[in-house]
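Just one chain follows, in the form predicted alone, and it is written as structure tokens.
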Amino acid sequence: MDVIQAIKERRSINFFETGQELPDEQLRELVEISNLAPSSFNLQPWKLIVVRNPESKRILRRCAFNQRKIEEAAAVFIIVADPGGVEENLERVLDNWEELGYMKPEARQGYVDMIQNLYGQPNSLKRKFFAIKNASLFAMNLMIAAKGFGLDTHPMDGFDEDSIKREFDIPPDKVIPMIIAVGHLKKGTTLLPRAFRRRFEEFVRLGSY
């Protein structure tokens, strides 16, 4: 599907065809295409826990408001801002981008400097906004490559972020900031027209706020 096309087409759908799965063929697929979003410095401070298991979707909806979706679709994904993947991932970004050619051997100091100025400690507020802004940037570009794979999809921010991490093992320093139910159109669905948007002229300001 054209990217364009998979924009205009995605839709965040509410009933899922039941019974549906996501092999692990197209599961890595998918999540390998959608790894490529870009990041702050290449940093991708992002984990990704896939809930396929009946059991786990059970837990997974009591966590979540009781959304009859989360046990409908195929899998959901728990999207997980990492604040560590600085440290955890630092490193090689570096020793990558020297292999590549991006980073001379002499810059490599001034990048450390720059990066740890710019983010912070591992557990500051703006540590957390950073993988944060970064998850979802992955968060996205799994929705958008997940609608090329003819699937469908719902971002889900409403649920209780301590009973997840409690249920799946998640660490306290991480941060939680959407789930989304993967899976097929329910049979015989249809879809109201897509709803509310604001105009060009009510959101762009040229040049200044």
Given for the second form:
2 protein chains.
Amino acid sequence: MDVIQAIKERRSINFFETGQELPDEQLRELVEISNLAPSSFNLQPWKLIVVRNPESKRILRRCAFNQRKIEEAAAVFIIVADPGGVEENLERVLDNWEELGYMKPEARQGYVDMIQNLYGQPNSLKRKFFAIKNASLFAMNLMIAAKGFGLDTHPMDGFDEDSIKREFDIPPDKVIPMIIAVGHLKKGTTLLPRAFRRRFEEFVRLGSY
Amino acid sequence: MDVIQAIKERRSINFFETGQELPDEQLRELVEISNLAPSSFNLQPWKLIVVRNPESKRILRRCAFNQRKIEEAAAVFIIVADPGGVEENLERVLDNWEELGYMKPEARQGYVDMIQNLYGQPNSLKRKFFAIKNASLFAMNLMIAAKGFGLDTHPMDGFDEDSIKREFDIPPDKVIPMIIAVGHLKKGTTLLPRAFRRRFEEFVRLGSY
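Let's compare: the form predicted alone is above, so bring in the form predicted in complex with a further copy of the same chain.
What follows is the whole complex; the chain from before opens it.
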């Protein structure tokens, strides 16, 4: 599928064909491609929890205002934004950059200092912003990639975050920006017209820049 | 270009061909397609400032640790996450949903209450999280759409946010999650190999879910 067509045809669907599965092999391919999303200094501060079995979906549905599509979709992805991504991946990023020729060894400390300055301490607000924005880039990549696999999606942030953390054993310092239902459009469904988008002039400022 | 290919070939490039322009017509098409990104309750809490003229790029470069690509790219997009997106768009979203058949009139107040509960007050932390995640979905859509136009990008968050706000007249309550350079890869450039990504097992939890 053409990339522009994929973006134009991506819709957040409300009706999934039930009884469908997202097999391991397709899951892996979809996730690995989505994981090519860019991130701040390549720190990749996201994790993914894949919910596929009926009992887990029932639990997740209860955490998310009883939204039916959670049980009907083939899988639901819990997108986890990880403020600890800096500590987890920093050394590896810099080693990798050195190895590939992105960075000279003498520049290493400068990057460490810059990253600490930009993204603050592990429990700071800056660090949460860092995690949320990057995890959201990953999430959007995933929704577009899904179209390439003939899959549809629906991102949701109507849920009780603490309940999801408790039920799915997610540490309190993480943030869950959204969960995403993934599956096949229910056969015979006609989508309603796309909801409005603002006109270019309403949100774009050109000015004299 | 195929959507999976576009995601695989999207790279954050460091060397843009100088002297290129992003004409109005292409800019508009690119932005309108990117703007089809999903958002929480379709509230679209993002704005975009497009920086194309040499003097404005010089100013922006100074706000962003002197990164050369800001001046070399055809354009740089300042992605603005707008916590005020709820107040700006809520009534319009609900009117539109009612008109298109997404929502019955009697459900309207329930949505208003839910949105206020989920995204808090205008100056709250919740509201900033809401704005940042949604603006980042838009940003990723934009970077992928760019590939469909033969354009490359580089998202950056190494900048002094307050300086950008001051120079580009952005109100203090907004958040700038990233700026994105857009343009053409410098002729004759060979990209270094892609930096590492974590293996599937390192960031995906399947467990018994």
